[in-house]
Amino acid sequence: MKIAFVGKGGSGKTTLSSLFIRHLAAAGAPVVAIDADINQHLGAALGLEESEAAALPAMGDRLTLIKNYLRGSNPRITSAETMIKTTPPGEGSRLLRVCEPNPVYDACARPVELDGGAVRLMVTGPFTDADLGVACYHSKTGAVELCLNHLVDGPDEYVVVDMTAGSDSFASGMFTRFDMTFLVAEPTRKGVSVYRQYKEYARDFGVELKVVGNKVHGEEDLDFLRAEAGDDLLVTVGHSDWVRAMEKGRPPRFELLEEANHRALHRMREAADATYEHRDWERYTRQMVHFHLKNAQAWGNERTGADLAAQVDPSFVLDESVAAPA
């Protein structure tokens, strides 16, 4: 299962994504957690000290390694330099699996111990002073998109991505890479405006979108979110003493999280799991190709000096038939 957390800055999406990751780990599920936000806070939300979080290897700095591993022996991809963030897999490409060892995880992932188990954490890397004025943050998240394009995951396996805030996710096709997108919304006009924008952008792509109401303090807040999000409102989360302690760096055992919040996390997992039953691998592959051709024409061909449309393997579908380890 591929799951994204989105929302406006300050909505609490990183906190909610970290709680969801803890919930999955406590249940014994294998999890790859990815911080793809321009503000890198997921490591700290999962309990890492600031120095530990800062020392995590950045995927953006290891993009060449990622590309060389994923292209494998695919004859349509002649070099890492001709791969862009949207390059789809084909015959001969190497695919990633949630539970396996591989050079990408070796280089980019680090285990984080949580109550009940450990998760793999990967980060895009921070947007540094050296990037200002000369780099686009999407050049860093491109590493995440490539990995998602080459990932074969199954039921009860989870990749949870804390996405960049607002509508920046639509600068590429990465918003279509998920089985479930949880949009964290506060009960305010600004909070629901991101939801309306996201829903409008995603409307034509079959994106499964559910709203998680955060910072809800009573029936008035709940009524507001119900009126604005309708059936898309899945659960709400209110004040949490457990979260307050976690934000101070002293989280209690996860089992002591408030029962209402445990129930909300359980409902979120149920909603995400249900989407796997009707996963459409052909549509997933088709959308991958659509955004690759779009990016190739817009900038990729000029930047690489190659016809990137030739990278598309028309007979390849990323599905269960290619899921067995090579």
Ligand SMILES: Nc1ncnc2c1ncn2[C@@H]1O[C@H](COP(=O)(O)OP(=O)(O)OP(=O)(O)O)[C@@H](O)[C@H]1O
Given for the second form:
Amino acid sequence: MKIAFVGKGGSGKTTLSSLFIRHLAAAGAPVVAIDADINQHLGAALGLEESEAAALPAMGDRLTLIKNYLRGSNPRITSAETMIKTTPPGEGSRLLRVCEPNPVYDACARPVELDGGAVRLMVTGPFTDADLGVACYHSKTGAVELCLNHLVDGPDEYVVVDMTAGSDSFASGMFTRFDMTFLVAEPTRKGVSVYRQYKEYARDFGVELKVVGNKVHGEEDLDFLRAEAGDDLLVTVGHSDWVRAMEKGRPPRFELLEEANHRALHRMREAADATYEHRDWERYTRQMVHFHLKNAQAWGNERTGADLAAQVDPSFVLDESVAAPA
Ligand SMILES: Nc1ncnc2c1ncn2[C@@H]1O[C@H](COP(=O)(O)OP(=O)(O)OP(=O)(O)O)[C@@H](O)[C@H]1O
Ligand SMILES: [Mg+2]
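Could you output the structure for the form predicted in complex with the ligand, given that the previous block was the form predicted alone?
Starting with the chain above, the whole complex follows.
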């Protein structure tokens, strides 16, 4: 399952992603955690020291390695230079699984020990001004999108991505890559305006979007979110002293997280798990082709000097049957 946390800056995306990752790890589920946010804080939220977090390998710096591994012997993709962030897999491509050793994880993932077990953490690396454009060829989130488009994941294994709700993810199709998107919103007008914008983009793509209210105290906050998000409001999380203690560098054991917040995380997992029943691999593949053709036309063909539409393998459908165990 692929799960994204998006929302306004400062809404609590990183905090809630890290709690959700801890919740999954505590239940023994395999997790790949990916920090694709402008502000790279997921490592710290998972308990890494600043120096450990700073030493994490950046996916953005290893794009060529990632591309060369994923394109494998796919005859339609002749070089890493002509592989853009939306280039879809086809016959001959190498696919990724959540639980396997592979050169991409070797280069870009590091284990992080949590209560209950270790997760793999991957980070895009810090963003610069140049990364924030719409048609960024060397896009850092492009590395994540490529990995998601080559990932064959099953129901009880998780990829959790902490990301922005920025224009980059809409232009590229990144926002359509998830079984569940948790939009973290504070009970404020700005918080819900990001939700509305996201919903508008997502409408035509069958994106499962649920609002997770954060920093909610009292009935008025709850009423506000209910009125604004209606049935899309899944759960709310209040101020957490556990989170505060963690931020002070003294993380208590995860089981000591407030009971209500444990329940919220449990409902989030249930909601995400429920989507797997109607996982549609064909649509997933179709959408990656759609965004690839769009990007090819908008900038990719010109940038690479190649006809990128020819990279599409018309008979290929990504699903569990095409992934040979590594
Ligand atoms: N439920 C909560 N209880 C206590 N503190 C919280 C809670 N949610 C978020 N915070 C605090 O609010 C601040 C912002 O949260 P966080 O960094 O998770 O937001 P973000 O959306 O990832 O921000 P950015 O856009 O900067 O990446 C942090 O200091 C975090 O510890
Ligand atoms: Mg963040």
